[in-house]
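Next up: just one chain, as structure tokens, the form predicted alone.
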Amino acid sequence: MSLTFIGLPLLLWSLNDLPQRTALKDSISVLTIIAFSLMLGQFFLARTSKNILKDYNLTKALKIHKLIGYIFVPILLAHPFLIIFPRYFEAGIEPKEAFITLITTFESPGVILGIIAWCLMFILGVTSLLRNKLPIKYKTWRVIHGILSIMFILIATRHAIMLGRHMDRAMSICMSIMAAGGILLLLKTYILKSSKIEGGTNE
């Protein structure tokens, strides 16, 4: 699982011919594509993957959905300021110009849907982290964590490929691939096999 989901992502980023950058931008690239591969590997991570996971112990692989949630959704919430940071070591624009420049270009598709993804996000988060405090059941709270993971994962796959300065066919098909098959995964469970949701027990 995690050749696949960290592995290859930064196998074909090092093949990557693109120009070379400084140290610090190459560690912010990365970061954010191990992070963002990660978060396309929660999907078989789930309860949603038993049949995947049979040689693994499915309360230790939710142990390590949850740590990898906890850990890579706040590097992805930081994401549009780690594009700005190396301002701070560069003569040229400010870093708080650049930033507000970042997240008003409002003609780009890709910085629309980059906004979204990273609200979208946030919501995943909270609620997440809010879960047994929330008034709805958890079976509820599983159907709303999954529908928001799908437009999380669409909008945001969209937007990495839309601007990502690494996404070359290679890499946007990589990751188009593992966003399409966490998210079939998830609808075979939750909308093929919803009757075996709904006779199933809330935890």
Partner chain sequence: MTIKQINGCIGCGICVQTCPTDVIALDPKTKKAFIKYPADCQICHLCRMYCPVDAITISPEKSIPVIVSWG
The other form holds:
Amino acid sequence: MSLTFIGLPLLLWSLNDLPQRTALKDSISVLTIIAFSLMLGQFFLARTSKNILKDYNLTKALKIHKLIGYIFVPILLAHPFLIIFPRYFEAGIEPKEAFITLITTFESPGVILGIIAWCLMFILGVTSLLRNKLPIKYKTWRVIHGILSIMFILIATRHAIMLGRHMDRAMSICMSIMAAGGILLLLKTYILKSSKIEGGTNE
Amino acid sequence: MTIKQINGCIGCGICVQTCPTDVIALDPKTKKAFIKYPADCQICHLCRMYCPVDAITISPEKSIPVIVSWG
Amino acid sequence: MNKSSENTDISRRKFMTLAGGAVGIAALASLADNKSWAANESNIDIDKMQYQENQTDVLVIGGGMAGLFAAVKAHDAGTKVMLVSKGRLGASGQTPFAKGIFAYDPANAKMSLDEFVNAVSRSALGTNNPVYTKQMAEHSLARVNELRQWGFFDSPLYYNSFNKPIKQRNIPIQERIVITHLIKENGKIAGAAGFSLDQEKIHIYKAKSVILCTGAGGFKPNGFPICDLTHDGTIMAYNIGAKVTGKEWNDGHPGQMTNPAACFDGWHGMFERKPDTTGIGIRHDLGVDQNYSSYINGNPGSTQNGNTEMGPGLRPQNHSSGGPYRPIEFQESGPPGGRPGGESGNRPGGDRPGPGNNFGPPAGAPDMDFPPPGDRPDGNSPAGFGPPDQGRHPNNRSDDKHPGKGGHPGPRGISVGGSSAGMAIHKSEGLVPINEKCESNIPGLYAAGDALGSYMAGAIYTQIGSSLAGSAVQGAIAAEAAAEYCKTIEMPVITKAKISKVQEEILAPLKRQIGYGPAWVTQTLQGIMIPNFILYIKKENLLKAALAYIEELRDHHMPLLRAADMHELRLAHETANMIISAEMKLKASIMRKESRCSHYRLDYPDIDDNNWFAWINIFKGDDGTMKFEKQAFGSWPIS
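Same protein, different condition: the form predicted alone was shown, now please give the form predicted in complex with its partner chain.
Zooming out: every chain and molecule, the one shown earlier first.
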């Protein structure tokens, strides 16, 4: 698992012919790529993998799922700020101005998708944190979580492919396959296991 | 290659306006900036410094032969 | 479910194709650049070309330091003003790279205003116009204070601080419009015309008055950030009868041998610095000293591993053995940053002793008075990414902050000549002023900054940081004069015939079925004007030989320039301007049979005050040919 969702993107990152940047900038890039890749991996670290995991391992997988969520969702939420962060240390436009330009470039569908994905991820994060305090049943929450996840990953992957600095052909294919695989797996789980909620999954 | 690559462009168009020698253009379809006239780049780095997402990479070599007076 | 994965996949494929397409276009474009005589593969439908008329009282052309103040002050004087620029406000011409601005503060200055003017005049060997020298110093502090209010000193990038006063006043501004023509009706200025780089559109501007803030120009030389400056304003004005001066003077900046075209790298991070102010520091620099030395002795850098004591600076290696004359008082000033004896300035940050610390910013690197590449003792890393606080420090106004930085910029490299080829010393070339108000001989036409041949600093580089200050001061002066002029006249009428003629001329390269590629013609021009010390160590025969080639370009290439798109249309017009300027430079250089300041004739190496205590004015005769006249130093034009 970790080999696929950490190793593969890292390998692709190291293979692409992008110019080297400062250590800070490259670290931020790597962190963001891994964080996003792990989001794709979340689809496989869930009930979706029940068939291949034993019950004990499933519990463990869900724990990891939570852990990854709590660590890497905030990183991705910070991702728009991380892009402009290095500007604090170099001459150029002010970071604040860069950020405002960044989130107001509505001519670009990629930016709009990014903002939507950011909001979805924010909702995913909050509803996960407050799951026990929400007045809904666990199973309902799970369905909502699944639907939100699919919406998020579709939009976020598209956003990443459209705008990602490191999105060369290999990285795009890799991310697309991972996303498609994750969504398929999730949909398959729901459709096979609980036919009741089938209607809600198709976007 | 002078101005070399644009990666992670969000299509704000500031580099297009900022380039004194009109090297960069926005692709109407992808909505992204691309290097249209690399031979005219004077390697001044204004585009890079104005870019909000630091998407532009510039190298010091000129893409066309350079004429100097003596050296 | 398949649908969703397909979705992602399609967008990916679509993206890859388009990205590939973009690369393809770039490759094609660069190939096309090198074609000389070829069919014009234009994809522009001339019949669909749009047309827009604009009207204003004062039209300011150019968005640099002079243009900024021209627009702001014309507005404040109560006129309707519009600013139009080939690039973006504060990000085109030489302004974005000029980092030092002179401020004469009478409260702290160690010299009186008159003493200052006299010292500049002594260094300039009479070539300066003391009225403009004094005007610059007198108003510099007021302009600097305004700039400070607008945030100019807070960022290495000038767009925001320039835009602030423009926005506050709601001054209309049009960017990325290439002005190609000034329009004259009934002997007076009536407007201008040009085209947009972003749309297929012709712009006509009707105006009572025009202020040219178009900078000077070069032959798109490598290593100096002036590739967008191609003498446009000067030649446009020349074409409607304005007098032009200063074409024999030369900026003698060297470049660096490694990657000579990389002007950012050549200035070792200076472009990333925030601007700051400079105090009095008068020199006699950036002429032909180092060029002469290299001509006589060979490139000094190449025998010393590029690690000369001064770096490949401008200090003459063999100064006493002939070559350009340097007044004794300014001998020590050698390379910029050196201090003329005893006058160590009144910089707010305190004095810095001695001439040892050459090129320390801001003393040496201010202005467009770039230090020679590789000669910045406290520079940033050559890679361009400076230390974190570089240029971001809230208060790096004075040089005493920098020396502590220590770190040498790294390999200094060997220098090469001609990095600013085609450009004269700041403010020594451009329109001839008929008075102290930046007014040209064409009623209603004013110029400010490097577009005005004000001789504010003379024909040699004198006061550090004065170039930027002078542009600000002259912009304001020209604006007030233009505003005053506007009150006296009605809005001029531009005839239909004139408009269609101008339109025809603008579009001609686009309409040409077959012709010369402008980039190729420019390269040919560079090949004639840059090598062989043509501009630096002048000899009659060589100048005449170059002139024969330039006249060939003028007669047989200029009329046949082609353009496939708006970018090439710009190149075509710029190339034509450079050809005319090259002709002016060569002819003026042949005419001035003496050596003085930044004009050096190997065949007339001495100063000749009897015959040449005069500037050379150039104008278009009634027969369309280039005419020349002398104007005594310190006088105004007679007619």
